[in-house]
Structures are given as structure tokens and as C-alpha cells.
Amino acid sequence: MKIVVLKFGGTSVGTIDKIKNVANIISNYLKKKYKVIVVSSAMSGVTNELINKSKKISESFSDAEYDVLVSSGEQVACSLIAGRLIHKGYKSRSWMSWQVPIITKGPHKNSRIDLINKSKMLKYLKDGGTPIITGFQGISDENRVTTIGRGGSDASAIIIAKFFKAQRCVIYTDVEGVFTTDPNKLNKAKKIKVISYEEMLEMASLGAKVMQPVSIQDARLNRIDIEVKSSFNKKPGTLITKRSNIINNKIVTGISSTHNDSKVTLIGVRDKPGVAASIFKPLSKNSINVDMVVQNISANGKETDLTFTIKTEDLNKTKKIIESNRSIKFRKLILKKNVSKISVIGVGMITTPGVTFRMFQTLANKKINIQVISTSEIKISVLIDKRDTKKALIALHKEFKLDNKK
């Protein structure tokens, strides 16, 4: 069978007219003789509305009942899509996770797909049916509904594509694909035709909202090619695939920027084994994500200055945790808001010397001061003043020739 998995996000099924459009997209694949498996999110706004209701019921709403509650949104969307396909003359029906079943492991609110029972679904496909499956959810070995966490519908589509050996996995959303940088910040941003899993993972981790990092990692581990495209036009999207499939003469594929970071610096920390762990352990316990970290050792070797970045919404909590931490000693704590992380990303950097120099020289030419630096094999990130973000994006986008048409 020639199987394709189509996943539709909340904005794609946000209204009745949009659901009718989704049914038209599905029917186009059916006309091309594909066997289509559809995975749908809830209609946009519905999941947040359900979460807000749970908060009004109880500040400590049961995790198990939370999963039952929020999973109902997908059920509505799937029923409406199936109903429209039936109206158009196709054989279709909605499938809840427990009807497939999709077996999950792990805690409520953050489970992972472990197994998909294919037999019923394969028979339905062979009989000419188009299954519409609830994304974002599964069922535990205790027969309870579970949800898969952020990006769950994408993850469901990717794992379903793996289990059913689909020829394609297409993620339909409200954007045309992945861009060289945020098109809302820079109108010269260009759509990327093909991007590697690793590049996409870096861009998603650094704020690109097309897909959640966990879903990209699932695709990478299972070698599932993903096409990201808009459900609102017929333009080609972006293919996310393995490096060896990419013929690319671009050194840098994309540039990302953040807008809600803050910098924390501890001056004069007594330097001894385990001091960094003493600082970061309580932050981790309080679910505070630490990003860029730089440590400078003093000339006498007895003190160190430690700098790291966090999200601005965690700044006050971080300050309280550090000041109440009796296991560390330091002379001064400096907190700085309004900083932004700019990152250049590209697998071409691995084999191309001079990228770091070009990035730093470009920022220097624009009188932009670098506060913190971190690097990986395919990424260079710098922390700068937030007010310089757009200027940096424009300059780097031009320097690495991302303004050019692809």
C-alpha cells in the first residue's frame, strides 16, 4: 500500500470552513490513490479553554483526569473531519487512541508512544477507509487515556508513519514551511526548501515555532522524512530529512533569535569541586532551564565568576533560590534583563573554517557588543543587548547570503 500520513494542526482545523478545506486536501491525496491516515489536533483554542476549566475546578487537578479532559478536543475535530469526508462520498471514521489502540508508557500529561496495534487500521485501509486519528493521546497499560505532551500530535503522526511504513509524513500548519529566520522579524527571510534534522532541532530549540524539538528528535531517531507546509495554499513546503539527502552549498542554513532571556552573573564564587552543581541543582529542581553558561577562573585560582542565561519569567525565582542557597558563597549577584540570543545554524559550518570570525566581525562592524558565547558543531550563539537584535539579524542574514533566492 502507498500510505501517506497527514497531520493537521489546531489552526488548520480552527473553524468549520477550515475543516472543509482540510477534507478537500485529504480528498486530493485519495484521488492520487494514496491510502491516507489523518492525525488531527483539537480546533485552535479548545485545549487552552479546557485547561482553564480544570484550573477553575481545582489548583491540583488530577493528572489522569486532565488527560481525559484535554483529549476530548481532538475527538471533536476528528469527528468533524470524518463527517465532512463522508459527506463528500468517502469511507471514513474517527478513531480514538484506545480504539486503534496506541499504547503509551510514562506519566500522565507526558507519556510516550510505545506500540501501535496495526491490524484493525490496516484492514480498514485495505477496505478503502480513511481513518482520522486523535493526535496528542494514547492509552496506558492500565487502560487510562494519556496525553503525549507538547508537540504530541506531531509526535503521533511521526510514530504512526514509522509503524505503518508510510511513504510520506506531511505536517500541515498555518505557515508555508521553515524560514531562514523569523519572517515576522525580518521581511527578507526566505523559505528553506530542505533542512536536516539536526539543523531543524537547533532552530526549534532556539524558538522556531514550526515544530516542537521532541517531535523532530522522534523523526531523526526513526529516519522519518517530514514535509511542513501550509494548509491554506498550495505552495511547496520545507522537507526535514537526513544530512545525506541534502545537496546544499549554504554554510549557514538559518539564524534564530530569542526575545525573553535574562543574564545572571555570580561574582567571586569560591572555586571548589562541585560548586557549579550546587548552583544549578536547586534551579533544576524548580524546573528552571539554564541555557548559555560561561565560567571565568581568577588569576589566583581561588575564585570564579559564573554567568548563565534563563528565561526572564524565571528571573525573580532564580534570584530567591540563589540568595537562599547556603551551600555557595559569592561576593555579588548581577541580574540583567533585555538580552537576546542570536544563533547561526548550519551543517555546512562543520567543514567551513572562518564562520566564527565572520559572525563576530559582522557584529563588531555594527558596534554590537557580545556578552556571552556558546558553540556546538553546527551552531554559534551569542548574547547581545535586546535592542540590537534586529540590527544583528539583518547584518548576519546578509553576511551569510541568506537574502539570496534559493
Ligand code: ADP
Given for the second form:
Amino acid sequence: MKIVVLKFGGTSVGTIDKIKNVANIISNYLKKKYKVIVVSSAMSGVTNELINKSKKISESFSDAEYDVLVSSGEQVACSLIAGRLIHKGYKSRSWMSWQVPIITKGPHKNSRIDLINKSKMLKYLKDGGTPIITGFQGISDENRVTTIGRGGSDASAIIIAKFFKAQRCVIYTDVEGVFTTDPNKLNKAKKIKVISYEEMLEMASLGAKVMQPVSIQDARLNRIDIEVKSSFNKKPGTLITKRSNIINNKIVTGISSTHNDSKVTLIGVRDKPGVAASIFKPLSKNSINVDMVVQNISANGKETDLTFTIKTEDLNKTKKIIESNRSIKFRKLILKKNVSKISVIGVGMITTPGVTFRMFQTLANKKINIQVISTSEIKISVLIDKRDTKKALIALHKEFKLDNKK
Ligand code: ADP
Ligand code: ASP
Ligand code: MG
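Please give the other form, namely the form predicted in complex with adenosine-5'-diphosphate (ADP), since only the form predicted on its own has been shown so far.
Below is the entire complex, every chain and molecule, led by the chain shown above.
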């Protein structure tokens, strides 16, 4: 069977007209004799609305009920797509994840797809049906509805493509592909024709919302090529594939930025073995994700300063946890909202010296102060004042020759 998996994101199914358009895209594949498995997200805005409702019910809304609630948006979108295909004369039906079933492991709100039972779906495909499957959700061993993290429909599509050995996995979205930086933030952003899993993973983890990071990790591990393209026009999109398929002469492939980070600094922390662990253990227990970390070398051998970044929504919780942590001693706690992490990413950096210097010099020329630095083989991230984000983005995009000349 020539199977193709098509995933539609929230903006692609955001209105009735858009859903009709999605049905047309699907029927074009059916006309080419593909067996099509569709994965859909909720109509745009719906998941956020549902989350807001849960917060109004309780600040500590049950995780299991959160999954039941927020996964409901996908059900609506899937039935509307299937309904439109039936209207057009095709055999189609919606499938909730528990009906497939798509079995997940791990905690509520953040499960991972473990297994897909293919038999019912394969029979349906052979009989000429087009299944429309809810992305983002699954079912646990305990028969409870689960979800797999925000933006999770991307991962649903990729894992479905893996289990059904699909020839293609196409992610339809509201932009024409993966760009050198968010095209909605910088109009000089250029579409990338082909990008490696590794670079895409870094870009996604560092703020490029276009693909969910977990989904790229799944694609990389299973060697699944992904096409990202627009559901609004027919222009070619971006191919995400393995590095050996790519001939690249670029040093930097893309630039990502984050916008809701905060910086936490502990001044005068007693410098002794295990102190960092004592600070971070309770944070991790409370599911607070600590990102960039720097510890200054202690001048007097007794005290040190420690800085790290977190998401701003975790700031109050972090403050409480640190202030009530009896196993650490420090002189002062400084919290700073409105910082932003800007990262340049590219496998070309491995073989090209001087990228760090060029990045720092470019920011210095624009009088942008760097607060924290972190690097890996294929990325350099700096923490800057949020107000400087756009300025930094424009300057770095130009410096690394990513600007679209048109
Ligand atoms: P969907 O609803 O289709 O899942 P998302 O909103 O999750 O779509 O992702 C698409 C958005 O990602 C775009 O509208 C764009 O603003 C944003 N984005 C951020 N970085 C990039 C990038 N480097 N390339 C393309 N889009 C990006
Ligand atoms: N609807 C879910 C969300 O908004 C899943 C997705 O969009 O992929 O996070
Ligand atoms: Mg998305």
C-alpha cells in the first residue's frame, strides 16, 4: 500500500473554510491513489481556551482530567474533516486515539506514544476508507485518556508514519516551511529547502514553534523524512532529513529566539560540593525546567554566584522553592523577568572557527549586552534583554548571510 500521513495543524483547520480546503488537499492525494491517514490538531485557539477553563476551575486542576478536557478539541476538528470528505463522496471516518488504539506511556499531560494497534486501521484503509485520527492524544494502560505535550500532533503524525511504514509524512501548517527564523517575526526570513534532524531539533527546542521538539527526536530515531509545507498554497516546503542527505555550505542554518524566559541569580552561595544539586533537585521535583546555568568561580573559595534561567510562568514557584530550601545558604536572590534567549544554529559551525566571535561582535556593535552564554557543537545561545531581541535577530540574520534578498 502507498500510504501517506498528512498532519494538519490548528491554523490549517481554524475555520470551516479552512477545513473544506483541507478536505480538498486530502482528496488530491486520494486521486493519486495514495492511501491517506490524516492526523489533525484542534481548531486554532481551542486548546488554549480549554486550558484557561481548567485554570478557572482550579489552580491545581487534576492532570488526568486536564487530558480529557484538552484532548477534546481534536475530536471536533476530526469529525468536521471526516464529515466534509463524506460530503465529497469519499469513505471516511474520525478515530479517537482510544479507538485505534494509540497506547501511551508516562505521566498525564506529557505521555509518549508507545504502541499503535494497526489491525483495525489497516483493514479500513484496504477497504478504501480515509481515517482522520486525533493528534495529541492517546490512551494509557489504565484505559485513561492521555495527551503528549503541547504541539504534540506533530509527534502523533510521525509515530503513525513509523508504525504504518508510510512513504511520506507531510506536516501542513500556516507557513510555507521551516525558515531561517520565524517569518512572522522577521520578513527577511528565508525558507530552508532541506534541514537535518539535528539542526531542526535545536531550532525547535530553542524556540522555533513550527515543529514540536519531541516529534523531531522521534523522526530522527526512526529515520522518517518529514515535509513541512503550507496548507494555503502549493509551494514546495522544507524537507527534514538525515545529515548525509544534505549538501550544505552554510555556517549557520537558522536563528531561534525565546520570549518568556526569566533569570534567577543566587548571590553568595556557600561553595561546597553538592550545592548545585541541592538547589536544582527540588526544582526538578516540581517539574521546573532549568535551562541555561552559569556558576562563577569563587574568588575567596567560600562563596560563589549561581545564575540560571527558567520559563517566566515558573518564576513565582521557583522563588518559593528557593526561599524555603533549608539545605542551601545564600546572601541574596535576584529575579529578572523579560530576558530572551537568542541562538544561532548550524552543523557548519563544527568545521568553521570564529562563529562565536562573530556572534558576540555583532551584538557588541549593536550595544546589546550578553548576560549568559551556552554553547554546544552546533549552536550558540546568549541571554539578552527581551527589548533587544528584534535588534539582535536582524543583525545576526544579516551577519550570517541568511537574509532573503527579494
Ligand atoms: P500548527 O498549528 O500548524 O501546528 P504552529 O503555530 O505550531 O502551527 O507552528 C507554526 C508557526 O511557527 C508559524 O506560524 C511561525 O510563526 C512559527 N515559527 C517559529 N519559528 C519558525 C521558523 N523558523 N520557521 C517557520 N515557522 C516558525
Ligand atoms: N492542539 C494541541 C495544542 O494546541 C496539539 C497540537 O496543536 O499539536 O497543543
Ligand atoms: Mg504546532
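If you superpose the two forms and keep the largest set of C-alpha atoms that fall within 1.5 Å, you have the rigid core. None of the values given here were measured: they were computed from a predicted structure. Numbering follows the first chain given and starts at 1.
Annotation for Lys337: C-alpha shift of 2 angstroms or more between the two forms, rigid core superposed. Lys263 is among the residues whose C-alpha shifts by 2 Å or more between the two forms once the rigid core is aligned.
For Leu396, the Cα coordinates differ by 2 angstroms or more between the two forms after the core has been superposed. Note on Arg326: its Cα is shifted 6.5 Å between the two forms, core used for superposition.
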